[in-house]
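Heads up, the chain below is alone and in the form predicted alone; it's given as structure tokens.
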Amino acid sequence: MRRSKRLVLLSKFLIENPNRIFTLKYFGEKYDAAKSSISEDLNIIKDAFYEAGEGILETIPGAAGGVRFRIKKPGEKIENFLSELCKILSDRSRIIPGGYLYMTDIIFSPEYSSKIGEIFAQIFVDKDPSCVLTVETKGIPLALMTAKALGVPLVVARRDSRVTEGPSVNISYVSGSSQRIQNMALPTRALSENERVLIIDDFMKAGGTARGMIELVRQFGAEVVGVAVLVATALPVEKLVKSYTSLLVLEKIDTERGEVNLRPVKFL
């Protein structure tokens, strides 16, 4: 195979398999090339990724080492995307009676959800999560794209246990906004004690659902390494979770004037 073709396929493979370590031997066998040629190819790709602001290609030393691609976008690029997202979501046509904001089309859009997932992955990759957890249903696209960008599995908690998933751990928690008792269930096979769990959701008001997921993880003896949401409300200031990350903050929805006050969070 000519180098030009191999570079394309190598780049595609690395982007589709982020945060995973691959040896030069693996690539040599996959593309029928010498290790020296693969090494030169990877140096070219590394420079291209860095200059384009798409990510970094790390060299892992040691017997079990190799190379690993990690998504890393420039802070300015992320800020521009979040500002664009704020502008889209602040459209008065998105205001729903009752003071809610329609976000479903953005959350379920592969274009937007993949970019949001990459941002979450970039923020938490150094926490070394081994899986991503969310609760059905609207948080699933964001959590799935985050899991993909991290190269780890997705785990989904349900409102009720399912017979088809076997024995489950069930908990009851109090919703922070409505103060209603809710249920959450996760199959016993979904998590193990040594898991490092990143919790992802679409929206947070008081933090009741996030707190429920944290408690569910604790029932398995696993560790929560982070909690992240796309949008969090400014009020109440004190949430039911001590630490969380949100990309956007919803200050206020004025249904009478048709105004949405939404701002991006600067964290990079």
Second form
Number of protein chains: 2
Amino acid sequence: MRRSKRLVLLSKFLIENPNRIFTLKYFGEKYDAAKSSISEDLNIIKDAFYEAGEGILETIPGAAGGVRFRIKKPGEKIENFLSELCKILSDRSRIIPGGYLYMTDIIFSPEYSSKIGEIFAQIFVDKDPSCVLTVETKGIPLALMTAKALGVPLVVARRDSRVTEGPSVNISYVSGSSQRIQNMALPTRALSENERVLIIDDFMKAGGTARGMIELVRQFGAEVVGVAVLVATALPVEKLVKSYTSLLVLEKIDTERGEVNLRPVKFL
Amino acid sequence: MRRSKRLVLLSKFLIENPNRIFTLKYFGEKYDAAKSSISEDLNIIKDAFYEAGEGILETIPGAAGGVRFRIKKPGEKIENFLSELCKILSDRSRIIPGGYLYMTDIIFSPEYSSKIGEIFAQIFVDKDPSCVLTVETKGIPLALMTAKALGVPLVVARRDSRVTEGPSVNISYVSGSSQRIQNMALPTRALSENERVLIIDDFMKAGGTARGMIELVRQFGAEVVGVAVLVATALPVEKLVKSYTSLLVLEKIDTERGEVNLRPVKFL
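The form predicted in complex with a further copy of the same chain, contrasted with the form predicted alone above:
What follows is the entire complex, opening with the chain shown before.
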């Protein structure tokens, strides 16, 4: 195979398998080429991705070594994206009676959810999560795309245990904002005690749901390595979780005036 | 920018924006290159993707023309994947008391859900769907990945209408297998009457849920262009929907013997 074609296929493979280590030997056999040629290909890909701000191709030394593609966009690129997102979400037509903001179309959009998932992955990749956890329903697309960008599985807690998923661990918790008792369930086979869990959700107000998920992870004896949401409300300032990351902060929705005050967090 | 780097970045862009038309002019400006150079790049990418069975790069003539990348894998590759999936899902440890099959980890896995979504997209791309519809919860990952591969939005029906999503269309329907009355709700702003809707779900037994989704789409005055599920049970033979596609057929789960009889559909 000629270099130009190999570059195309190697790029595709690396993009579709982020955060995983592959050896030069593996690629050499896959594309029927000498390791030295593969090495040159990878250098070209590395430079192209780096210069375009798409990600980094790392060389891992040692017996278990190889190369690994990690999505890493420059802070400016991320900030521009989040500003654009704020602009879209701040449209007055999105205000729902009762003081809510309609975000479902953005959260469920493959285009936006994949970009948001890549940002979450970039923030938490160094914490080395082994899986992503969310609770149904609206957190699922963001959590799935985060898991995809990290190259790890997704685990989804349900509101009730399901007969189709076998024995489960169930917890009850008090929702921080509505003060109602809520349930959350996760099949016993969905999580093991060695997992390093990244918790992802779409929205946080008081943080009760996130705290519920942390409690659920503890019941399995696993570890939470991060909690992140797309949007957190500015109030209450004190959330029920000690530490969390949000990409956007919702300061206020003024239903009367038709004004939404939403801003990106400066975190990079 | 040199050809080799352009090939890497162009490949990445096309893979991440499937099923959408881009002009040579657009790429020329994006990568600061002459249209003739871009044209040569695209020919190399076209050949590489085609020969590796990854997809086709089509040239669309005319004023609104350009190039479009469509995922199209050879039948053999898809059959191998579905056979592997059957093998994984037929493991006796997946049998849940009550005669169910634990598939949640596969359905929620970014790796498998993206491959399954690409197959659905390949089957239905010629029906020109403008959005993908599913109902919460387990259909969401497959539907999201199908929408991503088609380059269209995802719409998710809920079991109850939500105050946070504004006015909604609600329907009640009788579940085909349990004969219970179920609800389904979709915000009025989530779907318009011009949409061409592809319905995706994880599982079909009698087809009541799929029929419910078809009814919901009709309430919006939109058109259903296809119905597809990952797994359909062999029985009942007559489903509540006239026409549907399933990738796998579940013949039988023998809880006593610990045997699962699951097979891929020959559809290509």
